[in-house]
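So this first bit is one chain, no partners, the form predicted alone, shown in structure tokens.
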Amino acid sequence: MVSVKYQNIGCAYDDFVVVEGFDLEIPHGTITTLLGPSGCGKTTVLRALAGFVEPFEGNVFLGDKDITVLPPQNRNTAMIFQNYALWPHLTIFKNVEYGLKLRESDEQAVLETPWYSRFFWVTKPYFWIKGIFNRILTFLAKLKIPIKSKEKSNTYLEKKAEIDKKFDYRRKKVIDVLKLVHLEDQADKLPTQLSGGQQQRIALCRAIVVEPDVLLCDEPLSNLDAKLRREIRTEIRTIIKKIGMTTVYVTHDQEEALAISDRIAILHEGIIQQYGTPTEVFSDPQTLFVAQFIGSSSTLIGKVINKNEAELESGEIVKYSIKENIPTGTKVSLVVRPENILLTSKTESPIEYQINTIEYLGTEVKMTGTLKDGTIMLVDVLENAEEYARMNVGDNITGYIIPEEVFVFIDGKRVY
């Protein structure tokens, strides 16, 4: 395991420059995801990393070794590409062994292979006679017709391995990363015989055969269905974990980031916003496009009246709790999560807003909503969901925001 960083990197594409000064460490066996919005840079930093990408400035680290101008292919590293880029004319087994067979790694280079393993392949068609008839064999047994069968031989991959000290290598490798993804059955078929999670999963298997010190995943996942999605991605970060690899994983989908991540760093126009835990990230934003961009949330301007309170345009009155004094008429925007805003009349301090839309999804409703000055609410109804899935859209309702768990901010920073 090693670790990765990158020092005052910068990076463009003709005059273009995507990223200036970045600046990052990310700790050896973590996953680390580079998260943001389109065209914020995360991909590049991912290539510049791989060696696609040469940056004008700055320096990566993988460990103490500086790679910045090494070659992609001298980079002890592998990646998972969004399209899973699996060869359509090699079978999931030779899939898998592409990179083995190109990096000949000390263990197999000592291994002696007689000469005459180099012309094994002149007994495929034996092997192929010999599967059909044990196919033949086969029927004639579910039609209990008595018939005298040796013992099954071993298989052409078997026997080639017992020639071939270098395949038989390669071939316990590939079959040990297929088991880690249940498809050991698959190695025979072509990727588009499997499904596209099945052919994410062997993408997964042809990056980890080879032992790189860093994975990079460029968004693997955009693919697939939302369901598959899920289950992909906790079997992703079972298998890094299990084998402890350093991991840098691209997404824009905040969702995946938060399930699969030990640290985020969110990137916006090439700069990090914040770099933390899933938790820190989410529960604690340092700048208001991390709280606009992490989780679903409502934002209100408004000005400081008292302490902890501000008017909105609208004249509603929000009262948050921070240990800081604001200065009366300072412009600030507050953030509320749709789980902080309480549906009752009974309060000192009632937003009232006009119900836009209605989502009734069993243990619960979501809800849009119009403020007076025409702010967006939104707001996730918990409890009696089946009572208020019963309004109607135009409906007024009077809601109240938690003052504890409002995020206040002023010119785009964090106020405490």
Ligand code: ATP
Second form
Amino acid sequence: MVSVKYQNIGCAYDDFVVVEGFDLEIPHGTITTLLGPSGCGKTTVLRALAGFVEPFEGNVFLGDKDITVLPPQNRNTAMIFQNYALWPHLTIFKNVEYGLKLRESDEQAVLETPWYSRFFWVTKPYFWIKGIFNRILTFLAKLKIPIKSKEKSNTYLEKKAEIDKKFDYRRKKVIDVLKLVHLEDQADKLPTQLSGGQQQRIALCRAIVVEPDVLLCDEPLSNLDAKLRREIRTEIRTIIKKIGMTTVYVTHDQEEALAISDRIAILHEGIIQQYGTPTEVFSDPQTLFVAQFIGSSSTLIGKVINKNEAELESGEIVKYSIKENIPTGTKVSLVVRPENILLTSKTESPIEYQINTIEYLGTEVKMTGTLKDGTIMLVDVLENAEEYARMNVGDNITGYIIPEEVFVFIDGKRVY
Ligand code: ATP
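Having seen the form predicted alone, the form predicted together with this ligand:
Below: every chain and molecule of the assembly, starting with the one above.
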């Protein structure tokens, strides 16, 4: 397990700067999500870690190692994509085995590269001849003709045993990861014979089988339907936590980010707005953007008239509860979660709205309404849901906003 560190990086496509002065430390063994709206730069930041985008400034570290300019194949990372990227002509087993085989040949190339290979232009003809000679030997071995050799025997069976040793090792690893996603019995099928969810599980297997230092996930669940997305994100989290792999996950789906992550970095126009645990970003948003982006909410605009009181344009008073004294007349944005609006007229600061939509969901009623000043409000009714479900679109209703649950912002920054 290794940590990841972005230190003051800047990335651009030609003249178009996507991120600049970007800092982020990702602790080892965590699932960290880069969350933000489309185009905010999350994929670019992920690609800088994979080596597909080279920062024009700053450094990227994997553990203590500076990998800023290291080619992708020399970084021990693996990536899962939105479109699975499985080989359609290879079986599930071979798809998962593929990465292992590739790394094996890389390792072998390093191990087997002799010192004299540096003078390859001199030795090249020798290796051509040796290669042709080896092919002839292998062909003869297949015909089961024993070959005498001074150094080592090259019979077909011996060659097969040598290959099988590696194959056995690979087979064990592949079956082990397939077992993690309960798809070991599908190993002989082609990707097209599996569902989208199963294919994405295979893509996960293919990435983790090579035991990367960091697993990179680029919107891996976007192609799946909502129900399957919920199922698979739980499964992915369970598996990643089980093997304890450092994971950087990119999504624009805030619900997915809350469910899957240990930590979330919320990006807006290439800038991190907040970095924290899912509970921190949800219950303690530090900027207006975060409060509006994470979870459902309504934003009311008002002017401060007293300590902890603001007046909306419609003349209604909204109470909040913060320590700081905001000067009278200051414009504030008040963000309220739908579950923090209670439907009662017995209050000192009632707020009235007209129902636009109403949905009965069994244990709760979800409403949207319009305040007198035109603001759209989201309201979740958790108590006496059946009673409110009988109301009609166009009805007027009075509510009360719990003051302790109102987030207050001045110029987009939270005031406490
Ligand atoms: P999405 O969720 O839509 O994938 P994102 O947050 O991952 O968005 P990026 O893909 O990092 O955003 O793109 C950030 C910005 O860089 C966007 O404005 C995009 O248009 C631009 N961009 C991305 N790739 C390239 C490219 N190869 N060449 C030029 N501009 C690009």
